[in-house]
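First, one chain by itself: the form predicted alone, in structure tokens.
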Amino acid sequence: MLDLTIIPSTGATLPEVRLNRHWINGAFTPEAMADWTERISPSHGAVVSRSLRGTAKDAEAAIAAARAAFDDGRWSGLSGKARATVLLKVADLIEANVDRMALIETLESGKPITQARGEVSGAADLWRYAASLARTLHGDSHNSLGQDMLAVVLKEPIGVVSIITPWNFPFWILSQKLPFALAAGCTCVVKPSELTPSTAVMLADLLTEAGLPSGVVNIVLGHGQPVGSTLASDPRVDMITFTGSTVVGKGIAAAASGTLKKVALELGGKNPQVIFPDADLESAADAVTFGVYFNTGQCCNSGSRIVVHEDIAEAFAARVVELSKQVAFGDPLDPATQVGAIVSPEHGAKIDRYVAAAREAGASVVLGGGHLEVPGLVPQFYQPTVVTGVTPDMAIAREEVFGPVLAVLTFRTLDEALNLVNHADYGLSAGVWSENVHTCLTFARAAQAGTVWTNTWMDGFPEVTFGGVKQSGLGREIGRHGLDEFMEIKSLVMRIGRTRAPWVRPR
């Protein structure tokens, strides 16, 4: 019997089933339009929400509304101050609705209620930061080109943006994209994941209350086929931004290639933390434990592999196992729970296959390695799992497991550690633990990753840009660079006075 910390069902009464409809041109579509999809809670086994199943025609209607709203300037033509005013109101309304939005997100995703509350309330800060960028957005001027020349570099909104978001952080990731696109002056069509659509639809009411003009944001529910593919391929869309798996991201890029629209992709990760013997090992072990189990490991930034110096590897792995047993797995509705349910049975089976394959390849599963029974809840939980003796060629060391599974590799030198870090096809984030600043800086310069953390893990701020390299994606989100993703650059060159010498000379 595993000595784990299990939180049984609270027996809480679940809310009524929520009905979600498309929101197009400032209005919700009628309930009886088409067929519906049901979302069953991965933790409680009950129907949480029913959502309209979108068609290509629905997506096209939303694109038409966004196109019209952009072209007539009802949003793009406003001042930065006017746009910022709306975004700030949205932030206030998000904070006023944290509890009801977090509850539905917990039931749809299986994540702990405390983490859902943190996600929704934290998203309000993204909207506020985007509002500040709307007011400070500017181009450049060049007045050193000669007395008769002046050039101005303008930043203009790119146009209509399709936004496709995943199920693991449905409201946070939407808020990494939408307010920045709006701050730039773009209009948008949003397709949330069919597994966690509700908070995006709830946002529609808040946008209306904040005074956003109709048609500026539109929401279409449904699956990647046909909704997502239409949003990627329609020539009236100027840009698509997608967060999800690398496989789907490649499909999005292919669909968008026919019109050469801009594509921004935030994709998978196989994120390493490297631990040197001189590190604060207790802090490192706690951060590793957090990094692999946060959001049930269903996180693109999950610290799913650690690279530990061989002199301390055995003791360090043992400490992580000890801490793992103290992490509370169980009912997501209990505030004491730290790790909730796996999003679907199919995904749980995929996680289990990675662990089984590692065991068959010679690795040791020193903790977990199977499904977890939580009293009173459906059997859709996975044990905290630590796998040692992992070699770089194993799938568990190279591919994204997306579950509460930690792979442990070892190294002898800094160069060897960097080779292991950069071995994967991904390059989203990486971390290093050492008290030697030279070690940290050398690692940070050489690691192939969009974000490098030193002596911490997964600290993030709206001001600090996020994104990956290699197969972890294209483009950047949040921060000032995240705003620039939604801008087109235009150069304006002006001659002052009649100073241009004629090119055609009279005979």
Contents of the next structure:
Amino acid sequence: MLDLTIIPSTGATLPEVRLNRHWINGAFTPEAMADWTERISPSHGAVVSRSLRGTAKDAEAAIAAARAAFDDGRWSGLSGKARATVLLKVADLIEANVDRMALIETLESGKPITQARGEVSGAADLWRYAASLARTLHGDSHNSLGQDMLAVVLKEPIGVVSIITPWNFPFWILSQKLPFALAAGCTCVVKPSELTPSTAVMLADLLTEAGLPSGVVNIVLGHGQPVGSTLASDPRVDMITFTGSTVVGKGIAAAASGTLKKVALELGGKNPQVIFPDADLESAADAVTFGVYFNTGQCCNSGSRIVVHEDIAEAFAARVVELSKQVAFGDPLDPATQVGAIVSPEHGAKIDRYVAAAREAGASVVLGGGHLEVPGLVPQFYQPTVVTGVTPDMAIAREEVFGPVLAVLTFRTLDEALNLVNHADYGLSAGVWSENVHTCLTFARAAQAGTVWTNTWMDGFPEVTFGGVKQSGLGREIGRHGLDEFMEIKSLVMRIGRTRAPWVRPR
Ligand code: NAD
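Alt. form predicted together with ligand NAD, vs. the form predicted alone above:
Complete assembly follows, chain above in first position.
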């Protein structure tokens, strides 16, 4: 008897199945004779959406529309103020549609409805912030090059951008990219995950209503092959920005290399939190619990491994276990639920294999470690799981499990903790818990990660840029640097007056 907190089915009637079509050059494509993909809700086991399965031809049509829209300047030629006006309107429209969008996001992804609402309304703020960047973007000037010289560094939109997104935060991740690309003046082709395409398609109507010119954004539905690979390799695309797994990210970089287009990648993570004995241990235990179960652990920033000082490791793990039992797992449609379903049965089996392998390698599963039954729902849930006695060589310590599974490792000195933190192919985020500022700052400097949190976990802001090092990715999103990713730099060097001495000497 695990004594977990389980929220049974609400018994709610699901809405009508949603139909999603490609959106190219401002119009939805006809659906006749087409091939469809069905999405079955991971928590409810029923079909919740049907989406066109795109072909290479569909992807090429979308790229052609984006190329034409960029080349005739219908968007890049507008002032920053005009672009910001559209982006602000989109933000308002997203907010007006939060409930509608959050419901389908929950049904397609299995995430709790309260978190889906938070994700969609938070995304509106990303659009608003990007609007502020559209009005304030500027380059540099060089006025100290000598009396007769003046140079300016111009920022120009990079051109046509392909955007490929994953299923775990479908609307949030789209909004980490699209409004920033639009603020820069780019045109885009979007391919959402085949598992969670609906909110991207819903956005199409909001973009039209906000006054975005046709062809500036195009959406093609379908799988990595052939849609994603076409978006990565087509010579008419200037940049590809991708969020997803490291293995697919590497394939995208290879596909993009044929035309040397710019590549931005937000990939996986194996994010450690280091806990020192002098920390506020109650806050740390709560944050660790949040970090590992948020979005069912299907989160690039999942705090899936902790490195705890050996003097407190046993008591700390016991406290996390106690807290874990109080986290509400169950029907994502119930507002009381904090953790929902696993995205697919195959993924649930993969999580289970990681736990079994750790057990076999000598680790102790002190909580959970198996599938979770939620009364009235399909068996696609996983128990909150805490694994202690994990050593750095185990797969559960190094690889992305992407489930509600915490690996506990121990350390004695700061150097040892840093070695464990940096002993990873990934470098997305890392955290440290200590009341000693010197410990925190030494850790922050030495940790190989794109983001370091001290005495907190997973706080993020549109203003604060995000991205990974090592195999967690290339480039940055959100914040000012997120805008810069979508800009090309041009240097303009000008002579003032007719003072240039001739290079050719008169004979
Ligand atoms: P995935 O790599 O399987 O798929 C992501 C997207 O790529 C989907 O739209 C998919 O259709 C597409 N795709 C698949 N094969 C492709 C190909 N050959 N060419 C082009 N596109 C292709 O990832 P996922 O399972 O959807 O998402 C989970 C992964 O995403 C995890 O590894 C997670 O860490 C990562 N992620 C990273 C961040 C971040 O910001 N660093 C954020 C969220 C998720």
